[in-house]
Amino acid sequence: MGIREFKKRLRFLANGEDSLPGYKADGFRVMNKNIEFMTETKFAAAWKFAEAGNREAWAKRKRVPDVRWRAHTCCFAAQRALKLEGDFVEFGVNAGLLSMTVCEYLDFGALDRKFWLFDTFAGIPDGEMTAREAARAKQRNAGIYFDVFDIANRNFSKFDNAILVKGFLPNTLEGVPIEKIAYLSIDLNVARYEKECIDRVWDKVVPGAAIVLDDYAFIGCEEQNAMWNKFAAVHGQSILTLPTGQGLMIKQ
């Protein structure tokens, strides 16, 4: 290939043409792979149930954002947990898309474990937190956020044992009968809230549990990616970077 040809290659890449085989959606395209769980009866299914649920909740843009690989990611951490012993947690849950379509994959009601889903449920609270990552929080709260509690507990109403605890973390954290923790997943849009959340629970969390990191990779998240990178560092720990902007730490 020339280079005058390479460089067509970019720019038609950099367009991002959808008449290219493969899969491109939530900030990032595959191509050549082999993306047939997407279409996995089990998880296909999943998704649909969450995405429905999800309309509503997404109304402020319209569409429910495609975000399947993060939830593979989840199911697989989550597929996972069930070889361990603990209860699923979720910090940062909104309506529930994500955590939906894992108890959807997992029949989450039949288990006997509990699924903690914690969340204020009406966008980023206000708190200490940096410049950048205040203007972010603005930013969603004004472009995506609003009061969904109702929502969520409707999407949530077929699983007893799925729990909704609303408020400002890491306080709700206080009388929740968590002993142990299989599967965590962390979505708070601010390195310290996410930071408090982790010391409190990190004893909690057994090991072999998968923690996943919605925002690890993103850009603009670069406080949450260092605060992660230094305690990974401290507990001798390590994070896969995914190109899904998550980041998978399996506790040793």
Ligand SMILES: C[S@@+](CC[C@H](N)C(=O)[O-])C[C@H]1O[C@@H](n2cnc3c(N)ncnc32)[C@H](O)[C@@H]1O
The other form holds:
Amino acid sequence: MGIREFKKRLRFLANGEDSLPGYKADGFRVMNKNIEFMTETKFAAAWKFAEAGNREAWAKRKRVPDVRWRAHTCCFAAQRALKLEGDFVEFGVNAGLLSMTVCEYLDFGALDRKFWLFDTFAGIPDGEMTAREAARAKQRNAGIYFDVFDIANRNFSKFDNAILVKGFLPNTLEGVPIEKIAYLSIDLNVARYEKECIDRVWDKVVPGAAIVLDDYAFIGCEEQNAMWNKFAAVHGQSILTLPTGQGLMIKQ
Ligand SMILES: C[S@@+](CC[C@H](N)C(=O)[O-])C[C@H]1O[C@@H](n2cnc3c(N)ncnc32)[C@H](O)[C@@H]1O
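Given the form predicted on its own, corresponding form predicted in complex with the ligand:
Expanding to the full complex; the earlier chain stays at the top.
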């Protein structure tokens, strides 16, 4: 260790971790890591675009959450999808924070693919779920969600090949002409809805495609965690737990 590094460590011990480069948001913190991806021009511009488009949708919470690392995971998954055949799909879009980042990052409008964006665009619907999920849904519906369809429509308007599919999942999958899926983001906050959706589309997900499970490792989302672990075991898959709380499954 050189003298400069030694002094840095001393400063670290004296002042606390904040003297080390890092990131603290979204319920986790990393220290002393290279996080240059956050300021990389293309990603930073894509996030800025998505963050600006989501301000009204997050008005109840006063600010758009800093989920840049989660968005980075989605961009990684979406980028590798370009080497595969198939469309892009998101179950649970709200006003499109993650998917707007992906669209802008990939200049999606220039691609010969579709991005199917499924949501009620008005919050988590009533249905069969555990009491805990129902309580959380009630809380989120009151504290975050409202009818954002017009906002979402505007947010994706420059991408002609991004299609909003409004209504109750999995019913809205009926009749939508998706043949192959190369990128899948699942963020419905209810295990049963997610299970019903993945059961319907699993055979369409091409081998090698990345599936991002937004709520997989969050405390309070144990129903989804258990459901996905069972699903992975039944289908011979594995899931990478990320410090963001996401799960990442690459279809084998
Ligand atoms: C956490 S939000 C999605 C956030 C989004 N991925 C983003 O990037 O901002 C969860 C969304 O799932 C939707 N949702 C939950 N269950 C649904 C269902 N059964 N059918 C349609 N939409 C549903 C809600 O309306 C809500 O917008």
